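Let's start with one chain on its own, the form predicted on its own, as structure tokens.
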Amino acid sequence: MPESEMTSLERVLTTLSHKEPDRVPLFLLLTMHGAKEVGLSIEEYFSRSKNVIEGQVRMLEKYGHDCYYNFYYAPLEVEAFGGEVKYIENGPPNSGRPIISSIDEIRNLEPPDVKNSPVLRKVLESASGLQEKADGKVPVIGVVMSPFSLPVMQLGFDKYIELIYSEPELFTKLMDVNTTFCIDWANAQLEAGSTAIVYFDPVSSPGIIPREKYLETGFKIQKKVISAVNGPVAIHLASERCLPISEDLCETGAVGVGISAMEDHDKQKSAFKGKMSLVGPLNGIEMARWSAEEAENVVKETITKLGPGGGFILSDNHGEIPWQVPSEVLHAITDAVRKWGRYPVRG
């Protein structure tokens, strides 16, 4: 089937479906690199919503990828609760001081106001200009942090960890905020012009908490905020395993998941295949080193083993590629992706 027969919106829905479209979809899931393609610094490129417009169309027509990405920065939902953004000159933007110093702070917690918050309405504002531009033909991604995982930007990672161990009533209390918070951005964001929400919560992955305790706190929030959500839903653990949860993970109502490069891709394909369609898994950091030729290489490794069937969408592990990432390696990457990824692809 030639490759102009579908879009990208096609193809992903395709995909979703896990049927094989065309050739295997690829995201090139690209943030700062909008700023270097406008000419702006990264502050002054998130701040405002035609600049991220902007930078995204010209990210696509540059690379010929199959979507737009909403995603500003991770701490820009806890920046909405009142916080703080740190920003460098050559990487992504990170929360300062945690907006709770005591934890005795929650029992007077409350959830940002979505649609009247100046930083969210930013990001309402792209999503609906992106959906405009892609015309009904490329996929419009917006982003959540998880219910679970925001805490970590919230309290700071060791008040986070004794929270969950120490104190179940205010644990409970900031899981209910977040939740609440949580299920409006998506919606929002669906409501603007988002396609699909990705999900993020590394909390969530074995690399940081049991599976028992998991299956207590963040598969139980993974599930109420999915089943609330207008849309669909890919869960992403930012590069880290999921396969010790693979099997919770498909029960969760999120059509897709992000996959590590640490872990067998022989392995994700099986335990996933049919339930949850597979989103990843190249290494942004060593993507920073890679030739075109070593990008190549990659690309149809991996396509090999993840492609055949469908159910997989090529991207980074971790759901950003670094600014240092050059363009003649997502050159390459693009190239690789039209040459090796046409289906029928064989294993």
Second form
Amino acid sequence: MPESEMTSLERVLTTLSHKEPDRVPLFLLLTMHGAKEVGLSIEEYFSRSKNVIEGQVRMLEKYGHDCYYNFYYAPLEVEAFGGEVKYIENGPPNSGRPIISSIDEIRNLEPPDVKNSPVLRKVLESASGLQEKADGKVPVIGVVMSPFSLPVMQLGFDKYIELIYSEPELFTKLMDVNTTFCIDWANAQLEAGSTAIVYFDPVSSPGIIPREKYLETGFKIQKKVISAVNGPVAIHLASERCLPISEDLCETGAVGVGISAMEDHDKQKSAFKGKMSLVGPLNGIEMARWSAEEAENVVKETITKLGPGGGFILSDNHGEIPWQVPSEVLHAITDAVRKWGRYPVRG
Amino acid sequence: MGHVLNQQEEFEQAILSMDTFAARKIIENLLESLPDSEHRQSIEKLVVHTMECIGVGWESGEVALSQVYMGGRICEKLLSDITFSDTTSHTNQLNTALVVLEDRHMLGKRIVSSSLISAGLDFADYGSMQADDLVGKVAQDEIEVLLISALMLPSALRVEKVRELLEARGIKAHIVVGGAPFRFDKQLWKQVRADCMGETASDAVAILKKLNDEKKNA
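Next up, the form predicted together with the partner chain, please; the one we just looked at was the form predicted on its own.
Now the complete complex, all chains and molecules, led by this one.
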């Protein structure tokens, strides 16, 4: 089918069913760049859903990639729990002081009310707005932080690792609260108009936690959440490695997995072939200093390895393209996908 | 010193499985078997070598970051419980500070901190600081080696600002950087004008020891 006859949504659905669409789908997972497009600071941009809708629409028009990305910033859910968000001029908003200063506070922790949280409502509004703009032709991607990874921002990474190993009762209580919230939050986004959910879960990666511990913790939570979410879910380890747990990930019920630039792409393709679609693995940090020629070469090589047979969406490997990546590089990536990503891909 | 190497594998296993009791027992046995004059050197050698092996394991994907962190904390605790009679081995060190730049992600700094303490290296812990304040503090404390941990790209890029501010004050501190952005882009440390980059906390120990040795031999 020629490219002009296949919509972005058809392209993505075809690849998710492990068949070859007209060309490799491209997800430019742009968040902060929307602020540049509409001429606002990052803080102003994320303060209103209409800005995010406008930013996403303009970026899709500009680059012609294959999704609306309704992700605001990582600490958004912690903000809904009452946490603070720190804005900077040239990077993603960051979580401030952890909301749980003493682990005993976990005993009284309650999940936010998804429908009545002002910060979450903004995201639901933009999910609806983007779905309207998409008109059934472009997937709207929603995002949740996994219950198992959210505590990095709720407690601080060091305290959270100590909690996992030393406080099983409080760990379980925290996971219960976060799981309830995560399921509600994912389903609310789907109901509002998101097509699929990205489940960010870097703590489950073998780079962060040993597989044995993952099987007792993050793995069980992935299965529980994904089985309760009323739509397709992709697990994203936010640039961390996944090969040592590839068989486990295939049992979670997720349809896709975010893959790292740091692993062998042939092994990634082989490990998930026919089971989960791959999303990634462009190195967003290096991308900031790529020339147009380098961008084309990397895209070509990546598509050649990961494209054949479908089951592949080209994207950055972190789930958020850094602010420092210039539009020339983004255009070069888009152009390279159109040049080298047309099926059948020559391997 | 052969005792130490014999015990290393067992000690590493105890640390990786977070078996503090077994790790402490190995140290106690080693202390009993050696003369007082060799205690500090032997125990530090055991711990540093173990953390090096764990760091290598993390780089190769065989060890998880949570194990590196917990291992460092256990080693730090075990060493703090020992009173060495020999207190002379760590004089003449370069003035060193450890900091997280413009960020609240402290895990990397905590891991480096544990490794430095376990290796018996002195340093000032500056916590998290803005570039301007950091340079003022470096000047005030006459810091010669600045270890900077960064998790986010914008923080990593601010290292260049630190370098500029240091130069403006005529300070020639050695900047050592580490953290995720530097692992994902191997050229980034040069771009931000650091002097070198450490992939792991053990690298920080090795770099600092090398700089200290150079100072001694100068």
